[in-house]
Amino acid sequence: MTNRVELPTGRLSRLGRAVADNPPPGPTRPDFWRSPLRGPWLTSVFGSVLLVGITLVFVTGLLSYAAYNPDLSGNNKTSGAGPLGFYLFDWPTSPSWFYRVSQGVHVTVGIVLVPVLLAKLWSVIPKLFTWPPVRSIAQALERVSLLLLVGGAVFTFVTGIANVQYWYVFPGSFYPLHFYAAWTFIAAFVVHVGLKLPTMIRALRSGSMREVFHTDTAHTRPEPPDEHGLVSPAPTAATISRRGALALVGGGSALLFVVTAGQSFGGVLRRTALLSPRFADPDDGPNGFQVNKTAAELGLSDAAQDPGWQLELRGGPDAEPVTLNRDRLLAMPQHTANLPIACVEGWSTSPQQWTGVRLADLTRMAGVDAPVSVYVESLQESGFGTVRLRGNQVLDPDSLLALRVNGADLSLDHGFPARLIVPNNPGVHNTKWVRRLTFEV
């Protein structure tokens, strides 16, 4: 039999208080954090910017997901989205520039928010080392929500920026990782805002932005002690003023805007988008605008130049397939549309002049008057070599099987012998090197 030593309840309580009142040396001790700038007001300023910015990024992210028509068979790169796709709708073709703008906002604002996010994390970092780690069930749940909030934010921003840079180091596909991380983060974000919004409003009202802008480093003082433990109990003398800290963060965001936004604006501003892999035109001439992947990279140079290439059209179950070579396509009525290419990475081209055969004309040739969708197959067999577009996209008068661009034949890299160009469509769904169109009813 083992002898057990039972401590009185009162002694256990005293022991718990002793542990709580004597944190180990290091960041668990409040006086470890000595910056006189930390406090509810500064944290709330950063938080209010993130509240607006993250909401904008999330909404445009939802639009980006909807633009891929993920409810059409074969389009969803995020299997099992289920109820998270509750808002999906038939993606429109008008205005033709909408995806370009919304995705440009999504990527640019996300990158611009990085200094603000880092500043916000810096301002609350003492809270991550609160001692003891768990005081109650309620506090434990709050810390779990903070873990999801901080972890979700870091993971979502990192994967998004890595995707913009074509740096695929994720442990899996970018699409589901970014998708589920974003939903995890936004759920924790909504809970956090719900809990902290009254505190944030009170904190913002406690200080004056005008007063901060008129206070230099020598006159910068700590905020009054707060119940949340953000204000240091042993602050050092300020080495930068609060206006200096705000200017530093704002300047970082402004710099990121300058070296990022040009990829969406296009024109001469593209040359300022130094953080974009697509900041420079590949060459001069009618085909001298950005491409995502070249024919050579995909091993399609020979297949795309095969003189025996034919486009196959398939329609209803009783309709015979129709095959058309490029000369026959060029002999059909040609139409022109001025449309940009906009990609999920945030870069886009200026509107280019595309010329080719309307998809609506090809639909009727295949024996279908009102298709529900079209299944597009490319010479490219991997990645987005196949895609489905909705009927409204097929029938838009500016939706073309393009054969020429800016008055010249398509180059290999831009999809020769034929490619899709559809208004307000993600670039990757404007399939290049098309070999078959199946119009579905």
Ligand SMILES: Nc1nc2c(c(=O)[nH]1)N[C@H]1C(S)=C(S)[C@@H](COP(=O)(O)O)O[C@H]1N2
Second form
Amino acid sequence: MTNRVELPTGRLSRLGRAVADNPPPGPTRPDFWRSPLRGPWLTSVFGSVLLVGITLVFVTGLLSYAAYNPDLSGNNKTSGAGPLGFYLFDWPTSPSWFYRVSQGVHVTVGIVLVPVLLAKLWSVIPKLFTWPPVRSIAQALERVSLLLLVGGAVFTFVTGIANVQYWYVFPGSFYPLHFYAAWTFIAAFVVHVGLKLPTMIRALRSGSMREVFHTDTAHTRPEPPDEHGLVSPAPTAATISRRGALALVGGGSALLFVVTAGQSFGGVLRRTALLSPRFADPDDGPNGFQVNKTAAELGLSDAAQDPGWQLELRGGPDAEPVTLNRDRLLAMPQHTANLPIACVEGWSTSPQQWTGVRLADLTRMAGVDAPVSVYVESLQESGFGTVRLRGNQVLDPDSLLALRVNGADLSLDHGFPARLIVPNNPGVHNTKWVRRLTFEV
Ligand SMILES: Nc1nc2c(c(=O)[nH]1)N[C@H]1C(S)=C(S)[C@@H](COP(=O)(O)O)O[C@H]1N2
Ligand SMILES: [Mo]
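Requested next: the structure of the form predicted together with the ligand (the form predicted alone having been shown above).
What follows is the whole complex; the chain from before opens it.
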């Protein structure tokens, strides 16, 4: 680089220059780092995997935010997100499996990338100790952007993984932490890719994957000296070949895939998801599929079993509220839809056969034709007990207030006496133990 803004080193004292030229013993000295594997080619191999993988995780993350319809009042879990929702659109109800796949990809790919991320950070670690720590203004800015890149990546991955493991170690809500960390990270990521893409392509061309796959440990040599300071000036003999290192990282990712992906497949494969809290179904009965939050956990068991339970429908400002008990709901036309539960945490169930009353029928009963939205209230007054759905979701013929599942009454934990089930809806918006629907025009 020739156009670098140099600090006025000319005016530095002789002592200052001596310090800059003589890093203290330890990791600031280039010959401290002796692995013969480090170099632009290896870094670029990991980098290109991350480029594809992180793009996938980011896009599915954006979709997950859109799936919550955060523009509808009460739905936004990240206050102040305004401009970052620039791309929002009305979340569709079809294909019904879309959120299941996209959120499964988000969580699974995020987990599988961890070994690659660690390997990438390992491959560039000498740069963390660059001496002197600040050489020029441009270099100082670059180092700050790398801090955001690495810090943002680590924070986004750690919050995501902690959340899917129900490890609530972070203060406050998961949503804003993960959301703002992801945006910080992705901004730094775009800058980084913009700056490094030409280097990456050049470095990938400088070596051959075929050759690496045919080279054993004894024949593994360092890459040629590089301007970035990744290649060690004093390498030791290789203790593992490059193909061995790639196999180690790839094997780690493959292992993580095998022990987590089953949570998004269901059936017998669920039992392979050893790293997921969702690796076993409750039992084999009609209600024997994953439960998020039991009625007992939320203190709702009594209220949900109260024989006096009634559903209340509210419509336009002039319409009288309508109340219906469970028998009257069961006497209305019943409709059946096969739909999965797909949680933001990445786990999902295979489609279950839900039976109940169409939300569209309830809309008409409330005296409304074309609702803009519906406000759903359940017996649970805080947490995920309320939600707003958009008109397109209300009017889909497969959107139900479900009373039964797989031929049996809903169990208490799946939302008895009545729950929402809407195609392509994130699990958290399929509210259980519903007690009131307010159709808004
Ligand atoms: N009232 C209420 N409904 C709720 C929840 C809740 O905590 N309270 N959890 C939601 C979440 S996060 C999911 S993933 C689904 C899970 O439905 P299931 O327990 O029937 O599988 O229910 C949703 N409905
Ligand atoms: Mo969920």
